[in-house]
Structure formats: structure tokens, C-alpha cells
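One chain follows as C-alpha cells, the form predicted alone.
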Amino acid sequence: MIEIKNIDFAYKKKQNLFSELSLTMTQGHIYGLLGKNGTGKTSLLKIISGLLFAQKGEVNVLGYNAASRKPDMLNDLYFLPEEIFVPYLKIKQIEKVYAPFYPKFSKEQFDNYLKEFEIQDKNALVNKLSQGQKKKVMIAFALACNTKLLLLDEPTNGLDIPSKSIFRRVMASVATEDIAIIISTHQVRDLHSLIDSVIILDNGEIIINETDEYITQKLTFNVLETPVNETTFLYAEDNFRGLAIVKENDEHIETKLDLELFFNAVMANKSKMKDVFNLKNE
């Protein structure tokens, strides 16, 4: 679906985001792409999509080279940006405007989605709703569309806490073992039940690839309720219910992923985590 090779870029010379950056993605997930701000997610998701290019290495998304942005390639992705911008269009407009290079699109599938996300009136000028009313439009587009590649930057920023709950449904609903999505977040409290693959990017590094199951089978992760000193913790921190750690799974014994617990524990314990899943590959 998506096979990165060393790739370098950079914005400035003599100032790469990244280098040497391998990463592949498969169909049949929901990836989670975690970072903090400024670590490129976005612009991992535009050389993915073909608005950027990398000066080193290859990019081969749905089987082309990304760059070359082929139209096979084009109307089976869908990047949804996190700042949308919207041209003066009514809704209806819209769908009548964009749906054509999309061939798998559904307009049934796209009133749906709309009436989901409680949007009723289809010729409301969409640069003239909220950001979170443009948002819930455009995400219900996207998934209309029916792209085998669908990438979403940031989607929750902007809703509201319904809206997300609803987004999560959708997103929920939509997802087979044919597509491949990924969303872009910092925002991990909104999408720890929806992602079942999380790569965390670090100073351009990709620090973590790994699906949930196999996150929990390498960690452990569990609160207590009296304050524990305890060496073998990889990551604590306190929160409202006790002590939140992570450990490594050394009896085998299942818990669930903890997102937020687990980011911070790669950021906090980065070579750690990098010797803990390099197990994987002995």
C-alpha cells in the first residue's frame, strides 16, 4: 500500500526533517500517526499524498511513484488537510464540483454521512459554516469518496465533543481489511479506541510501527492505587486514579493499550522502547 525508502527532505538546505526515513503501511489498518508538533506529520502525509517530494529516496503509494501524482493514483487517495480550504460552493456544489474524480464515490453514502454528523441543509455556502460544520462536510466527502488511501490530518481539532463521538462511529463503520487509513493526531485521548496501528515520528525518525496487539504483548500497562518504588518501571506518572505505569509484559498477562500512557512513555524512554520492540526482529 505504502513502502517508503530512505528518503531524505528537507525544507531548507543543510536542514532536513528527515533522513534516511523508511516506513511501510499496509492495507486493512487504522494508523495512528503520533508526534509532537513540528515533528512533520503533515508533511509526511503530503509526500504520501504527492504535494511534496523527497530529494532522496522512493515513495510508492497504491503501487505508483508518489510524485508522479498518476491519476490511478489520485482518485483512490484522499488527503483531508487540517486547515480546509473551502472556494465559495454550496454543499451540493461540492459533491457536484469534486465527486467526478472520484470514481468509487457514493452520493448516497455521502447524505448519510452528512445526516450523521447532523448537517440537514445542503445549500448552506460551506465557507460560511464553523470550522468544525466545514470539517464534519469534508470528512463526510472523504469517506463518500471511497478511496482505497485515506489520510486525515489532525480531523478531530475543531469538533466538538459530540462530533468526535460520532466521528469515531463513522470512522469505525467505514473501515475494512481493502483500505488503508491514517490520521494524524496529537490529539490521542479522541482516538485511543479507534486506532489499531500507531507510529510515533520523533525528530524525524520513525520510533515506533507496531500494531496494538503486539504493543501489548511487548508492555504492560495498569494504574495503582498506592504509590510504588519500583525500578522496573519503564514510565509512572500520576493522574487522577494512582500511579499510571507502563512495564514490560515479562508474564505474558494481557492489559489494554493506554495510548496517552504509551506515547509519553516512548517520549520519556525513547532508546528503551527502541531495544524493548527491537525483539521483534530476532
Given for the second form:
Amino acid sequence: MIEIKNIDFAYKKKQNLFSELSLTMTQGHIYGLLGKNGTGKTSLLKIISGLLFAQKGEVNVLGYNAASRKPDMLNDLYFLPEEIFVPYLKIKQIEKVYAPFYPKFSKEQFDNYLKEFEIQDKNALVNKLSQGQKKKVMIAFALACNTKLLLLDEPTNGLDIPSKSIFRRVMASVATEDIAIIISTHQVRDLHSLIDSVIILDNGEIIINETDEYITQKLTFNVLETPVNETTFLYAEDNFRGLAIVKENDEHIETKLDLELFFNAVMANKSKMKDVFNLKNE
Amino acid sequence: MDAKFSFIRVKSLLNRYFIENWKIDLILGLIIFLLTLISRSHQTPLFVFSFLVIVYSFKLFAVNLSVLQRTHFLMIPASIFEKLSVNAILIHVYYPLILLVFFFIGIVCRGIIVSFFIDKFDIVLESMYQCKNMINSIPVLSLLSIQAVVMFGSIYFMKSPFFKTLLSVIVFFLFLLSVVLFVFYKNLENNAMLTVLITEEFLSKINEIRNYVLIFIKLSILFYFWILSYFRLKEMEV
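Please give the corresponding structure for the form predicted in complex with the partner chain, as opposed to the form predicted alone shown earlier.
Below is the whole assembly, all chains and molecules, this chain first.
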């Protein structure tokens, strides 16, 4: 579905953001694109959607060269940026104007998603809504387009706590075998229990690109209520429940992926994590 | 060039435009209507008409206004050629026509009002005369080529596009003027050359072909800047 081969990318007059970056993403997954601020998450999403062009290498999306921005690619791809431009229209007009561009758009689904997000009045002017409400309308629209590829850049920014949980529920309900969803965020906690594959970007480099299943095969995530004198942890941090630890899964124990703990562990110990996941250290 | 041109997408793009912009177009049309109603001649409406048509060409793409608008425009699932074709229709056909319609309505309304005060006032004849005057006064090709230049400027320059477009055009014409003056100055120094060049026959021939040359230049500017705009939009990044 997405194949990025050895791309170099730099903004004008700046050093390379990505060098020889390669990445493959397949349908049937919800990818969490994680990384600190300024690590290139948005740039990567823009390269995938054809808004930015790699200076070297290939970016193949849905069988098309992303930079060509062919209509057949664009109508099967929805990119929702962190900050959204909304024309001065009512919600029902947004549907009337933009739905015809997306052949698989479902009015029924749009109405249902709006209902889920507790937006009742389709006669409301989208520009008059709060930032969070606007985002919910556009998320509902994006989902109703039923595109094969959904790129969401920091979708939970601006959403209140109940809306974040609605967002997770709705996203989980749309995930099917035919589509790929890529959610970029620096708020790792927001994607908890939603994503099934993790991509961690740091300094323009992909440190991790694994499924949650594989991560939990390789690592265990536990919280120790009493301190222990053990040095085999890959990473440990104090939290309100005790000592949260990440260990290599030598005993093949099944634990639940703690996304935030995993992210912190990777950031704290990149080379060790690469070793664990058999990735080449540079 | 994009392989498949879809009239359905073109229709959707036009539909998008009309739903998003009909109010502002109506307001500007009403301005022309009111101006026509209160103006004695067609000169003022003509000036405002030309001004609005040029400003419209400048504002239509709106890709220079913000990164968000640029993203929005580029992500609409239609090819650049389709988007450009729709905007060409809007800039060169729809908008001038819609303003002219308001002008004609203004002329007719003015005629009706005047007929209350003047006996034997022929509304139809007078309106037709005024409309003919207006249409004949519009420098169609010049306006089309200016629109194309301004439209390209709005796509090419991301910051202060209006000022930069204006400046570029002025600098270009100053350069052209200096070249022409330089050539004539050099020829004046060489009288023999000048007498060979400027003869009665030469001047009459120049007059003969001048109009064709001007049409050719204006059409070339028009197509050249649309083609440039196409490639600029194709290569535009956000």
C-alpha cells in the first residue's frame, strides 16, 4: 500500500531531514507514527500524500507515485492535517461539496459518526464551531469517505477527554482488512489500545517499525510494586503504581503493550532496542 | 499532462466553487449594478469591471493565502489540469459574464427610471446602445492576458504576491522599453541604417501587421502564463 524506498528529503537550505529512509506499510493495520516534536512525522505524512516531494528515492502510494497526485490516488487517500482549513460552509454543505470527490463516501456513515461525536446540527457553520468541534466534523467526514488510506496528523490535539475516547472507539470500528490508517502523534497515551503497529521516528530515522504482537513477543511490560535489585531491565521508570519496567521477553510471557512505556524505553535506549528488534545500528 | 480528464470532477469542482462563492459574486455583481445605475456613461462601470476581473484572477486560486489553504486545494481529488481548466472557465468566462449581466440589468433599470422623466425615451434602443458601447470598450484580449499574468503571480509568489507581481511586470516593461530605446538610439547614430529601416513602405506595412502582431503577443502571453501556472501547480509543495 505504501512503499518508501531510500528517500532523501530536506527543506530548503537545511540539512537532510530524511536520509536513505525506507518504509513499507500494508493494509489492515492502524499504524501509530510516534516521535518527539520536530522529528519529521508531519513531513513524512506530507511526503506520503504527495504534498512534499522527496529529493531522492521512490514513494509509491496505492500503486501511484505520490508526487504525481493523481486523482485516483487522492480519492482513495484522506489526509487530515493537524490544523485544518475549513471553507465557510455548513456541515451539510461540506458533505454536498466534497463528497462527490470520494466515490466510496457514505452519507449514512457520516451522519452516524457525527452522532457519535455528539454533533447534531448539520446546519451549523463549520467555521463558527470550536476548534475541537471542527476537528470532529472533519474526522467524521474523513472516515465516511471510506478511503483505503487515512492519514491523521495529531488528530487528538484539540479534542477534550471524552472526545478522545470517542475517537478511539470510532477509529477501532472503522479499521478493516482493506484499509490502512496512519496516526501521527506525540501524545502516545492517546493511541493506547488503538494501534496495532508502531513506527517510531527520531531525527529523521525510523527506529522501530513493528506490530504490537511482535513487540510483546520480544518485550515484557510490568509494574513492580516493590523495588527489586535487578539489573536486567531494558528500561524502568517510576510511576504512581510503582516501578514500570521493560524487559526482554526471554521467558515468552504474554504482557500487554504499554505504548508510552515502550516509547520512553526506545527513546532512552535506542541502540539496545535496535539490537532487540534485530535492526541495523548505524 | 494528466492522463484522464474527467468531466464529472470538473462538474464537482464548479459545484464546489458556486456553493462556496455565490454570495460574494452576488455582492460584487450588485456593486456593478449600482454603479451602472448611477453613472452617466459606461466608463466608471468599465473601470470597476476591469478592476474586479483582474482582482478576481488574483484571488481565485488562493494558494498563496496560507499553508492550510494550499494543502486543501492540492488534496482535492482532481488533477491539476482539471483544477486549472475550471479556474480558466471561471476567470475568463464566468466572472466577466456575470458582471456584464449585472451591468446590462443596471442599464435596463436606468433606462426604465429615465423613461419616467423623459417622454419618448426608447428603453430598448438606449439600452442596446449602452451595452454595445460597453462591450466594444472592453479590451478583451488585453484583459485576458493581464488576467493570466496576475493569476500566475498569485500562484508563483507565496508572500506579498500582488506587490511582487506588479513589480515584476513594471520591471519587465521597463526592461523592454530600455531595449527598444537602446535599439532606436543606436540606429539614430547610424542614419543610414535608420533610413533603410524606416521608410514609407515600412511604416505602412507595420501599420498593416500591427494589429495581428498585438493579437499574437496577447494570445501568446495568455497561453504562456497558463502553461507556466500548470507546471507551477504541478510542482507546488506545502
